[in-house]
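Let's start with one chain on its own, the form predicted alone, as structure tokens.
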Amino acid sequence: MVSALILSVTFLIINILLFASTFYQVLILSDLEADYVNMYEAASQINRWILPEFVLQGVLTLLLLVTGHWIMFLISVPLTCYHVMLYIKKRHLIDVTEIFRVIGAEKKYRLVKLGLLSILFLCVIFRFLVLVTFYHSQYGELDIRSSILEF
């Protein structure tokens, strides 16, 4: 039971990291649109976070598959497949010379990604609250240390 709580916290942390990374990218694109940031800085700041975000999304999807969280897995799969397609076609990085031409599409893509991550975040929070409530009603006080150290 404690392993399910630790797994839920792991899902929550990964989801928050993905949400923060995507939100940061949307902010950079908005700043670029308003001409607060030049295109070289914007492209380098966004490109710095793309590969770690792809890896985290893949890890989250793999963990959801392995642990049998099917609904959250089905929410996460389309985004992971899209990331794999972008990486294979080598279109995952933002090109400095074309950034103003594709800024609208990039912003829409990241806003849709924020929507999917928000839905996934709500599922993770709901699952976490259900686990904590069930654990508290069954065993009383939540003491992770004693159940982890118990052999």
Contents of the next structure:
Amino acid sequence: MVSALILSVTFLIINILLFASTFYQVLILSDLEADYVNMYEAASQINRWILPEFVLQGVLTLLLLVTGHWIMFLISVPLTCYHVMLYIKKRHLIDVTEIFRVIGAEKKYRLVKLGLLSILFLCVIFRFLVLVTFYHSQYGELDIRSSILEF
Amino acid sequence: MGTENPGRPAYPGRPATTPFGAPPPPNVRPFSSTPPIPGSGPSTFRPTTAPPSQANTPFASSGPMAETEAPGFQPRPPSTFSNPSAAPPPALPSYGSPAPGARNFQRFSTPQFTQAPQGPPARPPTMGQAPFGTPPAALVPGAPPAFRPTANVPAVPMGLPPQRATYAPPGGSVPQLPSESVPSVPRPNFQQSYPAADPSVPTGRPTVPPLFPGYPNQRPHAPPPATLSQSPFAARPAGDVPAPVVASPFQTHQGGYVQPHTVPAPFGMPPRDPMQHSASGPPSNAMYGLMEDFNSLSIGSVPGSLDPGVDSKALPRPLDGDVEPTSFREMFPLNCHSRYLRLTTSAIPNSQSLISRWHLPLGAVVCPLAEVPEGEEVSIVNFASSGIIRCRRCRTYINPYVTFTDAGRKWRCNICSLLNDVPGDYYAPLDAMGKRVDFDQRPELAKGSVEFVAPTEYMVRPPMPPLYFFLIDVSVSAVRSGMIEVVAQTIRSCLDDLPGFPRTQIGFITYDSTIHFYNMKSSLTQPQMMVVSDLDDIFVPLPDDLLVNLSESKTVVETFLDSLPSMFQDNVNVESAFGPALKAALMVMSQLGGKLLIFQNTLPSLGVGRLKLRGDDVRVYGTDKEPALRTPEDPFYKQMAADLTKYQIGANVYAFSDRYTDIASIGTLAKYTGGQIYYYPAFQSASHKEKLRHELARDLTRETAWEAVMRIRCGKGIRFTSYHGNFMLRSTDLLALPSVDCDKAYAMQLSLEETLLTTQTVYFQVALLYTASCGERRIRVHTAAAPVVTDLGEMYRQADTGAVISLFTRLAIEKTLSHKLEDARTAVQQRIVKALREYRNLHSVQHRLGGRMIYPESLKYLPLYGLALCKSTALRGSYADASLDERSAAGFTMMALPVKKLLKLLYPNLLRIDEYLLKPSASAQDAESTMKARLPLTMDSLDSRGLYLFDDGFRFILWFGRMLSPEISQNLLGHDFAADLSRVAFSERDSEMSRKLCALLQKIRESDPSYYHLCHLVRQGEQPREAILIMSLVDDQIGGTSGYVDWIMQIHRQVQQNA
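Starting from the form predicted alone, produce the coordinates for the form predicted in complex with its partner chain.
Below, the chain from earlier opens the complete complex, with every other chain and molecule after it.
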């Protein structure tokens, strides 16, 4: 049971990381549009996070699959496939020479990604709460905090 | 004049000439219906003709007015014509003007603004009737009567027709419709004198009806035709003279290919008429239905005609070269010259829906530093003390379209309409007209193009010196082809002419499998060479002295260039460490920026940025992987390009190999740094020497703008959304151009931000901030205005084929980077079809078009240029038709070409020159006329007894007919005349004829110096060599591509589908 909880916390953390990374990228793109950063910096800032993000997303999807969380898996698998496609076509990195031409599309793509991640986030949170309540009802005396502190 | 309408900023600069002799009373607005004042003479305005509700149709109106106009449009039934005299106007005009009978002309043109005052009817009657001559002016004092306030105000461009007439050349052939006619009294002349003419009229007419069966419908709102027929003459309420309508005008349209009148109206709008801008345009649709200047081609559908139905000779061909629309300039004389800025249509649509129906690109082509003929240089303004005057909010530079108010203490920005204060130093009082008294002394207020000297706020660092850095491949192929020698000699000969003396800096790196740096410190007598062979970790062996001041180190540089060819003559190294050498060059130059000239002879094979042979696999072609071959293979090149731009380095790439060098990758360097690609496939110094020498010399010596940025601003409500050309965007609307010169043009597309534009005029301002070679920081500003219209027909009329094609080219080439060639070609065709279909729909309601293909006069060459574009090196055929490198190089080149050069490349000149050569004493005039007599690009133009010159701006092809008299070939080619021409080099021989030909070629080269025309010789029937010419004959059907006739048929068929 504890392993389920650990798993669920892991999902939560990965999800938050992904969310943060995507959000950061959107932020940089907006800054770029408003001319607060120059394009060289923006491109290198964004590109630095893209591969780790792809890996993390892949790991998450794999974990969801292996542990049999079908619904969440189905939510995250399209995004992962899209990443793989981008990577294969070598279009995953932001191209500094064309950045202003693609800025709209890149931003939209990341916003959609944010949407998907927030849906996933809801699922993860929901599952986490279900688990916690379950613990709670089973071992009435155990409160949430202590169950988290357990690991 | 404009004083009365302060509100209309749009025409501030308008010249004083009013079309009407007497300006209409100030208060006359189009709508205001001033009661007609019969007696008042000049200012007879017509009461509003049309009820306001009918927007476009002036006609609809009630009463007499309706009649008046009606005649204009109505096609009269043939019968009417037959007896002209029968149709006298019902009511004679109150003015005693010409006999009623006289007026039977149909006026097609709207009576609207009469130009009568101005003038004399310029043209003799169209129909060939006897001109009458009384000048209208004399008769009518107040010619202006014509000026009708039309109800439909804003949108309707009125006035044109009349104007046209006025200005039109006398030639009877003029397509214009008789429009002139404003019935106003003054124009008796116009009315063709009928009585006499009558007989002729009827005869002329009969043909008409069939041709224009559709006319009755032209005016949508017009009363049914029947009524019209009755009232051939309009009775003008204001006492205007009724104008009978003559059918004849139509004739012009008949015939397969009609030449319509020239579109633009010269100007003419009464200055203060609120509608002015609209007025400038051609007549509005409804009103001037007949006048519509569309051209038509009868295609096929005539029963009994032979199949193709198209006479290929009758198809429009741009044999006069690029004809720029002039109306725009006449409408806004203060605009910058069209060589700097060309809009795809000089009528800006006011709504999204209009844009979506205009299927052509909407945008502009800008060539900020275009070469100017002597005497038209852009004037330089120095605001030393007051600083450059700009709008506080939108940062627009002061320009001729700003208006001064408050006795000259404030000025209103024409782009964002903010009121700005005039700095004390710049203050000047206004005269009675609201113009500044010092207007004439201020180029920035009098001219559309000026250059401001920028103070230090416009610099992030001291202005850089002109800097030339050479990166020269010295591997074995470069040595063998003789490239090094030519390059070294050329650079040496240009040393004195490099711009920016005495600040100019220069430096060299050579490379094969190692990188060679040269210390050229002025204290040395000989350059020192340093070799770096560690390609993975490049370092610069000396901190300074790799870049030296040319004036100080000139002797060292000269010594170096003299010895360069011999230094490497025994080099057998086949490798090329291009990537590392490029990085080294970047390190050396990063302090200053400048121009980097890359001479690359082989595929980069060592170190970072090495490239593979791509494109050997034939199976890739035609699949989705094909476009990848046209994009850079290694991200290194894009990254380097970005870095070069960052450090203000512009790269020009000279590529020489006969084998694959991956121009697609290497060219990226030039593409994103505002540079240029020069490609000399299979370079051999014997044959290409002159070309390389000329082009390199031009590259080195032409006036160059350094560390530049360019921005184009436009009025509220519209926005430039995409930019196309060789540059890198540094922000959403800022083009970074490390080095820019007169041979570069940039295109951009517009979109509407608001759903509806409420202004009547929009302004564009191109600003290029750069460092001149002399070390001064300058801002070159070009300002232009364009009217906003609500009418699609107007947009088509004001279209500029050159700019449209230029944008098409760039879009198509960009498309080839991600799509198949086929898709890019189809896209071009589809857009042409859609545009013509929309145009057809516009007119099909009013005219029975039948099988005719119609198109606006302004776009008559569009289909042909579209075809030529599809057959250009960058887009044509499939993989076998052009090598990958050739295609990429052509693509990069075409992305940067100014409009005129591009059009010439797409539709080259073909001249027959044997007659000129044979003429014993040919004068300069003969040469001139020979150069003007361009022939259609088809095999049929080539007579086997002739000698032809083909000139596309990049090369000459001399085509020797099989039956050309041997005397000519012998004179031109010497003893080689019978030999295989591929082995013969063309050069001047010792004969009169040869000298004459060389002089002619020289003349053409001088007129178009941006590239050197290399001369190729071809004999008729000599395969496969003749193919270089045959492939370029755009009108012909060659190897699976359609010929001009087929293309027109195809387009026509598609236009008619779902039309």
